[in-house]
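In structure tokens, one chain follows: the form predicted alone.
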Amino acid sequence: MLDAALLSAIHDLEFVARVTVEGALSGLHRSPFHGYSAEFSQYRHYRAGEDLKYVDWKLFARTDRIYTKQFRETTNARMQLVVDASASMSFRGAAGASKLEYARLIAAALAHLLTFQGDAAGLTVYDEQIRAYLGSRPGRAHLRAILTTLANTAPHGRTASPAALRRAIDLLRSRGILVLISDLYDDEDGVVAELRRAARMGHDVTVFHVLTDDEMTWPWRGDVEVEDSETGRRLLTSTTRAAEYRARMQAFVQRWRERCTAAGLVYVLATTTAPPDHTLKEYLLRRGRGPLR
């Protein structure tokens, strides 16, 4: 397992994806992902000088007529992938990587995978409003310009999860996989709203849902001044409310997890104490249940 602090630390963004990919990937037979094939579409008769490789020999033995199969080209799965870089992101626990590093990690391996599989990657950067926009692309040069791009990605301003997904949506297009990393503190029902649209439009839809343990389990004691990164918006609070904030967000987790769950779509629960390879192996097996809408 690969220590996502350690991890982050690495300037080289490529070999990090590389070796988070070849982690998660061990014992696992195949990939989830489909890309570029050829399925069968038709028979039609033999024509003269055609190659006899798509005769079909059996179906010849049944009839006694000769015929060729046609193939349909399917596309290379391709995935957008949508960071959310607001200033909550830059919260860093005791333990393990900042959030928007730990995102940096998934979104690079991820990007790392589809590419080298030949398959499409895209990437879409944003808080407010989209900051970057990658479409999805084949190709070594396009992952390096992912990957610069992660890398120079910094958290700040407020989120607006709801239109920067919108947008990311409404640029896809051609059905594939969109992949939402963020901490979802934002609005929870037009977040929905836009991943439900997505899935309605034939995408395969994951959220990775980036906390800390910190965020979790409120390790502080005695009085405390928190402050909004992205309102700074300060409250003095103190370990006698510990228990009700924990509870609150055990509800928060766990209403997440029902509602993709509801929607059908790919929960994914990635704490930044989490070795990288261990999360993404999890999304792979989940994924791998099923081929791509």
Contents of the next structure:
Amino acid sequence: MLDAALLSAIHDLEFVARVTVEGALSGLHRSPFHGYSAEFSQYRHYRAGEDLKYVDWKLFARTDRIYTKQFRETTNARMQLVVDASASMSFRGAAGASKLEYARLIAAALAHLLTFQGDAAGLTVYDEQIRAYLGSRPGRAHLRAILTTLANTAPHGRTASPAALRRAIDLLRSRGILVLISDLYDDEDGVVAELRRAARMGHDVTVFHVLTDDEMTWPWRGDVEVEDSETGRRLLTSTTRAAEYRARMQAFVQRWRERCTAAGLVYVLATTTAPPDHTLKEYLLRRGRGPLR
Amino acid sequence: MIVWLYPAAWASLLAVAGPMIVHLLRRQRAPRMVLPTVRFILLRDQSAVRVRMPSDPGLLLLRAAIIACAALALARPLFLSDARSAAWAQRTARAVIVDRSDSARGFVSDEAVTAATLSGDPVIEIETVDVASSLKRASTWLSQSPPARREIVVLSDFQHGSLTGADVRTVPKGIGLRLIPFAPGTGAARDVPSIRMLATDGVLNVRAHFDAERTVVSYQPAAGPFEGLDIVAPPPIVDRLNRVVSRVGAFAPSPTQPVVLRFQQPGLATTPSSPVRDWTFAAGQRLLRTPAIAGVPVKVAGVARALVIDADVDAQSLEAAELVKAALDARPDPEALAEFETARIPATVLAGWSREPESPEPEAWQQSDESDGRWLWAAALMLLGVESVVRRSAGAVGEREAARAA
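Could the form predicted together with its partner chain be given as well, to go with the form predicted alone?
Okay, now the whole complex, with that chain kicking things off.
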């Protein structure tokens, strides 16, 4: 099991990404992420005049009917990682890595995975505005650029996810994979609208909802003066309100889960205390055993 | 029964509210924490930070008890027990007045004084040349002394006139009076040398004769020049002043003790830093103590064996006349004149004035210098120790919880 805090302390992000991917892939019966240039799609009844080389003779022997195999031409998958680097992502619970460090691990692992299966990965880092953009390209050199950008990313400013998503979607010209890694403390309707737009455009959209256990459960005792990391607003609260806080937090998570599911998006709740390889494995299993495309 | 020697200190019991007030007024500083968002903390979740229940009522009560003990100790409680009352009754506060006048000199021995003061608890020894006025001082001191039987002991030759029944009656009831004569019953007859007095008819020679039975005073017109008084003023004013003083009466001026009076003259007389202790020094001191000229701006100096008086008053005013009379009367020593008396107060009169001290009055505890507040101080210190232990243990629990939370 990989410890997120330990991994985030390692400066070699490429190594960390590789270790994370290996951890995620170990135990799966078959890696569903090998790319094929031509991939079997479906059977259909044979029609006169069709090329006999596509007839599945074994099936004919079993069923006494002639079926031809249809293939779908596949291209390299293009993934755009959209990473929230606002100030709220700097939060670090009592244990584990900060949310940004965790997001960095997930993004690096996905980029590494895509690159080593010959696909293209890109990166968008944003807070109030887009701070870094790397288009989706294959190759190790580009992977290093992505990892370097991720390594140099520090939390800062407020969050403006819809605008960043819109820009990333527009720049992802052909259909691809859009992965949003954020704590989603933003305009929910605006973010969902952009994600749904991406899905309508044919993109495969995944949301990694990065949270810490502490902010979900409120473990602090007594009176606490809390300060919003992005707005600087200060409030005084106490343990007596922890139950209501937890209820609202769970409702927030549940709302995001339901809205993503309803929109056909993949939603992954990534708590920073969970090993990143487990989170990645959960994501891969959630997507099914098909190739990433 | 318990009494309080300083009940005003009960007001300090209000300080018991101190810890509670401090608790309520102190702004509870909640630890600050930066959260990713406060959107899940609604405004109504804010906790009141001022008014809140005490976090540790036991500790608060302990601190209040410490302050209460200290406040009660400051009020100086006193337990009035029979034993304490008996101890007070056995104790005698004594004021010993020793007559050190010329007439008594040589009669009052140190051994007698020591014997009189030895058994007093507490005791004060008052040496005086005026026994009558010292009685008041002794009475005042005794009235402020701790609870005890109170007694005034007078060691004197008891010249006739040195003490009267009126003086004795000023001594408060309950204070004993013991008069111990230390001189032969009656001294030898004495004559006072001639004293020149100013009167309406001019200067008179006054002669006095003291013996055991009577005092004989004779007046005779005096011949000779009117010398010894120099008033620096216009002659009409000087004449008017002399007439006023002669009408009132005063000791006549003397060429051997000259007096110079100056009114509103520049360059006031100043006393030398090391004055010559001749007659002018004592006369000047007596003059300045004269009640009749209290408040009159006067400076006195002895210059060439003459008493020079500078006054910042109008020479035609009544104050100027009072000053002339005071200056003339200040020259001879009245106390020295009194010492010529040879008659003594009879022993039967002294016995009639004497009385035994009474037991302390019930209200005598108000003067007590004792207090049982030490027990309360001890209790406060003990509670302070307990509070320290409780506080440390509470702090240790807090640290453990904080460490667990961390």
